[in-house]
Each structure stands twice: as C-alpha cells, then as structure tokens.
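One chain follows as structure tokens, the form predicted on its own.
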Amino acid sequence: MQATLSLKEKIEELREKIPEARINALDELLHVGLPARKHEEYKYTPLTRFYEEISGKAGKTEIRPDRYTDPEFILKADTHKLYIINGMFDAETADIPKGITVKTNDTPGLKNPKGHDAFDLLNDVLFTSGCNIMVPANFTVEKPLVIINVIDKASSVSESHISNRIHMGQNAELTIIEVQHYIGENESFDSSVSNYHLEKDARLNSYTVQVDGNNNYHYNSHHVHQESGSVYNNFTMTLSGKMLRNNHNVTLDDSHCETNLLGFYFADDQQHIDNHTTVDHRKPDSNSNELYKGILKGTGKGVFNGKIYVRPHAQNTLAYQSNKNILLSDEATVHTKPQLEIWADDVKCSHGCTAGQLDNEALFYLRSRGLSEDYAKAYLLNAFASEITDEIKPAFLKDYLSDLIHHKLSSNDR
C-alpha cells in the first residue's frame, strides 16, 4: 500500500512541473512552510488545516459553459465583463472596454519572494492564469471592469489558484469589481492574488465582492503600490462563505498618496472571516483612511489585524484606522488587533477598536416610539452597516448589498 505524501512532499514534487520562474516560490514555501496553529497571523484562522483536507480530495471539474450564469447583482448592470472559469480566464467571451489592454496572465505575481505570506507563495506556484490589465495614461474607463471568478463544484470537491495584475498609467482611471461565484455544493478551496501597480495620478477604485457560496475556503489578497498623486480606494464586502481570509497591503511609495480601505462583513453559524490590512507610508504628505466594521451572529468568528507604518521619511502623514464590532449572541467572538507604528514626529495617527452588543439606550428610545423589538434591532444594524455601504459607488452594486445586508439582518433571529 502506497504511503500517503505529505503537503510538504507533494509541494517539492511540483519542482520539475513548474516554470522556472516560480521555483523561487516554491524554495521559499518550503523553506517557511504553510502557517500553523501558533503562527501569530493565523492563530485564530486555522486555514493551512482546511487546505490540506481539500487538497487531498479535490478532483478536475469539467468546464460546462451552460451551467454558468452571471450573478445577480450583475444579471442587469451596464458594466464590462472578464470570465475566470476554474482558474482559466476565458478571453473568447471577455467584454474588453476600448481603449485598454487585457491579456491572460502568465507571470508569478511575487517579484521577491522572502517576507510574503505563505498562502501567497503557494498561489505564486500553483496559480494556473488570471486576467492582465493595462490602462493608459490619461484614459478613463467609463464602466465598471467586472472579474468575475467561476468555481465549479458541481461534480467534485475543488481547488483553483488565480493571480490578476492590472497597471494603471499616470492619470488613469478604472473602476474593477472582483466577484467570487460558486457553481455546486462541494467543498473548495481557491486562492485569489491581485498585484495593482498605480503610477502618477492615477485612480483606481476597487469592489471586493464575496456574497456567494457557503461551503468554500477562499485566501483572497492584494498587493498595491501607489505613485505619486495616486488614489486608490477598495471596499471588501464579506457575507458568505465558511472561512475566508483577505489580505491587504497596500504602499504608499510617493508623496500626495491617499488610500481609503472599507469593509463590511457579517458572519453566521459555522462561518469565519479574517482580514489583515498593512499600510506603508514610505514618503511625507499622504493620507490613509481604514474603516472595517463586523456584524457577528450565533457561532460566528471574526478577525481583524491591521497595521499601519509610517517610516522616518514618511513626514506629514494623516493617518486613520478603526474596526468596529457588533455581536448578536454569547457565543459570536471576535480578534481585533490595531496596529500602529511611527518611525517619523510630524504626523497624525490615530488607530482604535470596539467590540460589544447592540445600544441599550438607542433600542430603548425606538421601542418608546412604537417600533417592535426586531424592527428595531434590524433598524440600527442596518444604520450601523450604511457607513460602508453609503460610500459605495456604482449605484446597481450599492443597492443590492444593502438590500442583502437588510435581507440578512432582518430575516435572522436575534
């Protein structure tokens, strides 16, 4: 009987399977391996366990284009569309806007491999394609880009690793919109990496949407550099899902730099969500805004980590970040851990966090005006989510994650 490889045997024998320009990868993952339970940035979010399950048992789904439809949220929206199906972009039915350039992408992500997170390296070896997206200067795209990455589960448990890249020129403008959607009741585990680049001026605002699917493990993560005068602005919306972690880095690598990172996530029963942001201030005169705020139900589990540097020359900096939370029952938990640290003396920071139940004084005032208990509750969560969801854009986008927010608040039990 054949001994079964472990995930460190069968990671070495992708050595003679792969391009040589991820070898340096795979020697680093096998140098730092795949987090354990005591590793400090996943010591509450055991994904290393999860992966090595699926891993084992994931097979090769047949790629059926007539079981796949669009989201509904996108069904009817005026938007341009770019189709990830198991880890292959399908550039034959891609919908490019005018203008700009959009090419598979074959290229590893990490240009030096040492210090990045584990699951990053992992996607770096074994990611199969994604979209690369090119953006002049001085263009903007009217439309907003939407990625839309196809798991199909249907007939197998699944395992699929993309990496995207889009470079924005100097002054150039995109809106993208990053959708994870799940074919099937299978277990999978995918892993989505994304390397932005921004050079002078330029605006990039970016939707991470993860509103489908309950059996999946997904590692989502983005690596950005900022030029100078560039913006860049993301929401991460998280309403579904078993466990999920987002990672998000962000450098600030010019003066006049400004990034805003939003996010809103809502974990039930059996559902677990962790987000790391970084942000690197490296040079003077640019501003960070961080707002996460999480509603956590029943058994539910969040993380928070985010950390905020700001180097020697990083003078003038206004820097701000918060995560706050709300917890439903005794049995929800959740790790928050703000991070702040300042190498420079002409700055404005400021980092903080809450976690606790809903306001006793508030739900008393309405239930004085008539309302009933639930409609109150519902009332004040819905009030405690609309200070992500009212900074959303796209109109079409905004009004259905607020009605699914308002759906999933009002129609659970309290």
The other form holds:
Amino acid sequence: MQATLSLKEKIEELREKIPEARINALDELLHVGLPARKHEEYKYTPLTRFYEEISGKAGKTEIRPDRYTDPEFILKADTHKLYIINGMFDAETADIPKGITVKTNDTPGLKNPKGHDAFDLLNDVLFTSGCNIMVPANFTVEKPLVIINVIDKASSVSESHISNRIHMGQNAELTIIEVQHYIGENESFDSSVSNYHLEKDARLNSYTVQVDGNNNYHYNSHHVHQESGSVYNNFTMTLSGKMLRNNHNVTLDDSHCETNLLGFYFADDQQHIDNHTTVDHRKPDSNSNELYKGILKGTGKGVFNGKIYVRPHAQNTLAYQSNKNILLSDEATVHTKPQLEIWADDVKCSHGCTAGQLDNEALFYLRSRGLSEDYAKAYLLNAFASEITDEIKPAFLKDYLSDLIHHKLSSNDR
Amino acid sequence: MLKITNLHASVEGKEILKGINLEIKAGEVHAIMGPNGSGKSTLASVLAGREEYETTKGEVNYMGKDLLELAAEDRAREGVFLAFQYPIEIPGVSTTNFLKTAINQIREYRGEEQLDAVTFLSRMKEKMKLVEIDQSLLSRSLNEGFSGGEKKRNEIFQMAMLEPKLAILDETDSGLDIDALKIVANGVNKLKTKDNATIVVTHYQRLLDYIVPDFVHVLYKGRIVKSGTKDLALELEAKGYDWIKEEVKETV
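Having seen the form predicted on its own, could you now give me the structure of the form predicted in complex with the partner chain?
The complete assembly is shown below, putting the previous chain first.
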C-alpha cells in the first residue's frame, strides 16, 4: 500500500515538529492507520482514498482575508461572527460577545486517543488552530455566535484541519452556527473536530451548516460531554460538497440530561453524505431524541449509522432514533443502520429507519386536486424536509435553509 | 356531460371493469351500487385518473373531451373531483396551503386570474360553514389525526372549494356515524346545481336517504347489470344483492 506508506512518512516527519501533547495521537494514528476500504465504520465511505489523493496534491495556500465575503444570509443577520481561514482562527476580526472568552485553540482534543476514529487522530496531529470558547456560569449569550470556517482553495488544492472547543459553565446558554464556506473550484480536504463540554444545567444549541462548496471532502466530528440537567441540541444540514462524513458523539454523563439531534441531508449526482451518530447514556433519567431525514437524487449516496448505548446504570432512559429517506431515482442509494446496545432493563428505546420513494397515493391525491405532478412532488418533498427545518430557531437561518432546499428541489428535473 | 361506452379496465393484468356503459347529464345524481369487489371503486379511480388502472377498451367522453387522455391534474382542472374512500394523511402539508396552490393552478389552466388571499379566505370561511369544519383543522397537516368524520368532511370541503362540474363520491358514507353522514350529505346537496352532476358510489342505501339519486345502477362483476330509480336502491336494501346475482346467472 504505497499511499499509506507515504502518509506514514508524512506523519512520522511531524514527530519532531509537533508539541508533546500530540504525540500520543500520532503514535496511535501510526498504529491504526487511516480506515482501509473494508473498515466497518467506513465501508461505504472511502474517505481515506480521497484524503491521500488530495493531501498529495495540496499546495501552500496564502491566507487572503480580502478574498472572501460572507455568505449572504449571514451578512444580513444580527449575529456575532468568528472566522477561521484555511485553518487559522482570525483573532483580529473576531466579534466576541461581551461576557464570554474566545481564544485561539491550541489544545489537542484527545486525552486518550485509543478507540477514536482515525480521522480524529489525524486532526489531533495536524490541526493548526480553531477557537476556544468559554461561557461563564449563569451567562446567556443573546445573539447567535457564527463560526465561519473559510476554505480558500482558489489558487491551489487545499488541505486544512481545525479544532474548536466550547466550555459551557453551569446554567450558561449559547447558540452557535458553524458554517462551512468554500472559495474556488479546486479540490480540498478539510477536517473539523469540535469538543463541547456542558456543565450542570447548561444549554447549547448548535447548528452545523454544510451548504456550500463543491469538489470538497470534509470530515466533521463532534464530541459532546453533558453534565446533569444540561440540554444539547444539534441540527446538521448537509446540501453541498462531494463527500462528507459527520461523526456526532454525545455522552450523557449524568442524570436529567436532554439531547436532541436533528439532521437533514440532500445528496444529488456525485454527492456522498455520511452521518454517524453515537448517543451514550451512562447515567439514569436522561432523554435523547434523534431524527435524521435524507433525500437522495440522481446518483447521490447517503449513509446513516446511529448508535445508542444505554449503560447498566442508566435506568429510566428514554432514547428515540429515526432515520427516514426518500430516493428519487433508481441510481440513488442509502445505507442506513440503527445500532442499539442496551444493558439497563428499565428503559424506553425505539428506533426505525425507512427508505422509499415518494408516496404514490399522496402524489395522486394532490394531483387529483389540480396540482401538477412537479408541484405535487415538490410539495411532498418540502413537507418531508419541513419536519426538520421547522425546528430551526433563528428565523434567518430557518428561512435561508428552507429556501435552499426548495431551490435544490426545483433546480432541475425531478 | 359524461358518456362512458364499453369501458374495460384492469389492474395488474386482472380485468375488473368488463364493459361499462353509462351516460350522465348535467343536474343529475347517479348512484352506483353493488356488492364488494364488483368494481365500484375501480370505476371511480379510472374516472379520476389513477395510474395503476389500465383502460384496455372503451371510451369516456367528458364534455366533448376524451377523459382517458387527460392526466389526473388536468381532469381536476376540467372540473372532475373525486372524494376519496380513504382520504390519505400527508404530514407537513396543510389543506389550506395546498388548496390555495391547487385553485390557482386550476385558474391558470383555465386562463383565469389568480385568486387573491382575501378572496380565498372569504371563500374558505363560507365553505367551512357548509360542512361544519373548523379552520384549525384545515391549517393542520392534511388528515393527520383527523377522525373518520373529519376526513370525509374535509373531502366535501375541498369539493366545495374547487366547485367541480362532475363530483365522484367514493363510498363517502363508509365509517360515518349518522350525524356526520347528515352533515356530509347536506354539504353535497347544497353544492348541487343544474349545471353539475354527481356520482355517488356506495354499498349501502343509507346515504341515499339523504342524497336522493335520479338514477341507481347496480354494478356486478364489472358490468352494470341493472339500472332504475331510487326505488331500486330501496329494493336492494330490503332484499340484499343475492337476487341480482341470481338474475345475472339466469341471463348468462
């Protein structure tokens, strides 16, 4: 395996250059290697191949903040903004809400690298910066905080790795919107790893917005740690990109935690969107709720894998999971797999997944009222998406994303 | 208005309609009765344009047009309306919302002006009274969590909004208690004019106490085997369908 060897060499070279704290991840990465084609967690998503390909071609991109403009929906919205440009947190332009701390993140994410996704390890070794956000106890940030991850690949193939941290003090509240923003047509590979810690009764609403770029390969990983009474809400929306892998791992490490994971993905020709989630109930009396919906069109591919663990002590857990897919063509595919492992005996858990075409009965019903077939289809698909988009709280984001979906649905032949 | 000539239709290769002949004029109400499996709902579906049914022979002339050539939405735009036997639930789509789009697509087809929001709403208010349906129900997801009666009243409400020339009520009485039945029948009667026609498909005579038909046809094994006035419905109620089946046997 020539490619792997060269990666090995590249990683090994870094040994002398990176801080001590990252050596564990480096050793572990050298030990396990990036996931091969038959790796259980990556059998549908050959991200390794594309990483190696792009990494070999990536040039040094100069950082030119003057070259990008905000995506329009952010320009108009009343928010705080932080920029990360080609892997570097831009502290100068950062609009930091009063009362909270935002610093450049240089703390590696992994205390113990064992058992982690190899791309997490890769990120831990290679990440260049990111933001480190601390919200003090009992503090509520009123306006959403937008983190714009700018990948400028206009002048060359690009590779970048960032890592963000958020620490929520007791009873603190924050809404963050993470936006992937790509400039230029070259290929790129970028990874983004986020570590969130929620102390008692903290509330974090996070939106992961992947609606920009083509020709980009993206690895995204969230590790969320919840203490008692905390509430974590995430909404992941994926419309653009060539191949994306999202790992969302939430640990409910105390009682009365609440976790809501919502996802919507829409893969068109040549797009590949993979969502892996893990919800780990470790203590009693917590709730988790998960709903991911996808539309696959043309040769679009979707992957969903949802793990729920209910540990022996986690009695009285409520855990729900659902993944629903609509396939709009014969060539579109989805691989969906719920994986529940339950050791406690007094719990309520359910899961379900569906993959099918648009309901012909529903189509006929609408047509029999005078709606054209195209309208009827768009109606049903928008309705399918609205179960998710209706839950988006910031109005500007909800309107923007609903419009984008609508646009993508009506962009060409259905 | 509608002339069906020697209509044959099959689903998944199985012939269900085996030569239907029927003529309906404006201002008339026709009841189609018959035992289960006789092809009543198939006839309703074929007329409304459901695609799983293949018409293998025969003609349907609707106001000078070949109805079978028209797509389901164009039939609706030409004034055909089907009240579903099992109105389906569509999460995320409200009656108000899709009906507004439907009406405007119909108007566009007919070369008419779009309906403005105020006119739409006032028409809605008027028609809601007709079937005693509440506005909150109409802004909810279509039929989701509706009772059987609410679903059927919603069908008639949509019929009232779309003002069809030819309304086909497919077993609209099934699953209704007597109060709901009266409301639905009352709605249908009030919508009746000298210019439109109604086909009432039903298994039981019960509905015909409230929607009085001009003609009653008995469908059996894919053919209309007997036609008459409303007295025929009463006879069927009293004697069941067996004597019809016997008669058919004798003539074969």
